[in-house]
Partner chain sequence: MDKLKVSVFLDRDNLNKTLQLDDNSIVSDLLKELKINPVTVIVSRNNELILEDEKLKNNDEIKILSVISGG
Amino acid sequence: MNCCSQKPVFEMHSGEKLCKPHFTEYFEGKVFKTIRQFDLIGKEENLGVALSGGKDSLTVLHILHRLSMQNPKIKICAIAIDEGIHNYRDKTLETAKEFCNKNSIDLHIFSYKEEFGLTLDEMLNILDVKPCTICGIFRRYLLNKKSRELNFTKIATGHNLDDECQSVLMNQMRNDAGASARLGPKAGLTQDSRFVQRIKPLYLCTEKEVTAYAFINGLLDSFNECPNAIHSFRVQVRDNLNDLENKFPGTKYSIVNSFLQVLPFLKEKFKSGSVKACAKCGEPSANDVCNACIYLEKLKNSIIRVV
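That sequence in the form predicted alone, only its own chain, can you share it?
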């Protein structure tokens, strides 16, 4: 069943086929409903948007930019992290720059090389670690630190329903309920001035929906996946989830919706954990020394041994 006489571009879970205008209206309505439902954005904000140049981050920046155009009290600025992944991040950052230039959006780029002295590629040549583990630690560290320095009230990320579903299952498999407590449309456990609140406007949008929206609205014309992704646990979970979704449509929605029912209890259970200041860098940490400083020390020691 088609929505109207125009050419359909997206088939819904129900079987209804939507044209470009109706799908765009549906998708954007879903994002704005998510923002209202979970109270993600206030009437006055200085929002940072974590921008990689991929489909998810471009989509959330595009929609929030439109929101800021309607409400001048909501300011938008993009922040990008250049990990130093050859022949990948350099390309996506060019897309990010073009988009921001076209839409007159301020873009701040911070790199591992400038902040830590090494690119991710160089780090992986020194340490025998999983790429996504060390990359995630440094990326989160820089995003929070630089967002605080830029005085962002919140930082929006492009995490979608598929991402959340994967994270929930990964934490279950690792027996890490504490990590799941930090998930949700509003990430984190406690209010702390050292943490910039992270929000996920695409929380209830599937990856398929985000991809369709990005392509049919001309936000990008190709899809690039990080070359390190094939080594990650997440990709294996993602592929298995996709298989389940194909066999049992609605599986991902069910997992995330049931998780949202228990999330308040998880946050209540784990909210008592204290946040310390890292003894080395002063950034917030669950331990005396943060994971970023631990890995920087390992890198330093490995380089000394080689020399």
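Positions refer to the first chain, counted from 1. Remember, predicted model here, so these are calculated numbers, not experimental data. For clarity, a rigid core is taken as the largest C-alpha set superposing within 1.5 Å between two forms. Compared with the form predicted together with its partner chain:
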The other form holds:
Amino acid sequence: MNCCSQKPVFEMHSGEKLCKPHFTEYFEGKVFKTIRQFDLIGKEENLGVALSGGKDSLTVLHILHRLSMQNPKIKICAIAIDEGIHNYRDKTLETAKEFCNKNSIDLHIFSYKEEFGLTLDEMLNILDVKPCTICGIFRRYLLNKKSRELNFTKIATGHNLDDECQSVLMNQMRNDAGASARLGPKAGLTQDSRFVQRIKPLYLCTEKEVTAYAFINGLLDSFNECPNAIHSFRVQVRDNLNDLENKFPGTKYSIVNSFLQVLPFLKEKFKSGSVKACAKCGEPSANDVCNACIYLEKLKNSIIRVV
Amino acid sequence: MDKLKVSVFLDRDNLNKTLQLDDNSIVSDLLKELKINPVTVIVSRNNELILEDEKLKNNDEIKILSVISGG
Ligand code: SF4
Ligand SMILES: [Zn+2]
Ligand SMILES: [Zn+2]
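Same protein, different state: after the form predicted alone, show the form predicted together with its partner chain.
Let's see the whole complex now, leading with the same chain.
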């Protein structure tokens, strides 16, 4: 089944083959439908796009930038977090800067080194922890704090269907339904003015679709992978999921679609009460002291011991 | 049977390879030969995306681009 007489560039899991213009129309249509269906973007927004320099976040920025050009009430800026991962983030941030320069998009960069005194690489030399655990805690912390200070109404991220599917399975395997309640196209559980709402416009796009779109639009840079990724549980779940998808096409859609049906119940069940303010930094936190401050304290104590 | 010579660039490994394949081979034969799950890559020739059922030609220069996110 071909869409038309032009040469196809993408095959859907249904077997339908799409040419370049029809694939582009399909992909962008899906993103805008996701935005409408889940009410991700309102009439007036000051959006921050979380930019890593990878294909997913560049694709979101590319599409939302065009949306904002057509719609002056929707303002767009990019925000990037430099964790300090040698030979990886330095490269992807170059791509991010280039893209923003070329398209005249404001880019705000915040680094672990400047905000916490240490790069992620340095932190990992000091503490014996899973890299992605502290990387994620500090990234979410900075992203939220800085986005709030920059008055962003929402933060758009590059999370795609594959990411979501992996997270759902990982949470099931860890018996952590509460973590799944925080997923969804509109992430998070609590409506609190100190939390900037995170949205995922690529929620229903597979990684393969995003890559094809990025390729066609010149957004695909040379391959880059975080050196810490190989240690992660996520990578094993990802590889197994891709094997399943190959054997049973449509598996990822099915998992995420059925997840979407139970998500409202999960959100209701795990709805948290009032959010506290961290006793150390004042940022919103579920506990008396936030996770970022707990790890910063551990880092400080370990440094003292080393010295 | 005749053989095809195809050169392949794998972006994930940053590696160039030359392969001999049977005449009439298609992209999915190439991926099988390289033990690559087609879900995890897109394939291009002359800067255009090609599908798994595309016939390969002698001296083709193929790029295999990983779709996985880097973290
Ligand atoms: S793979 Fe882990 S360590 Fe690397 S950027 Fe992602 S979360 Fe951070
Ligand atoms: Zn067409
Ligand atoms: Zn704190």
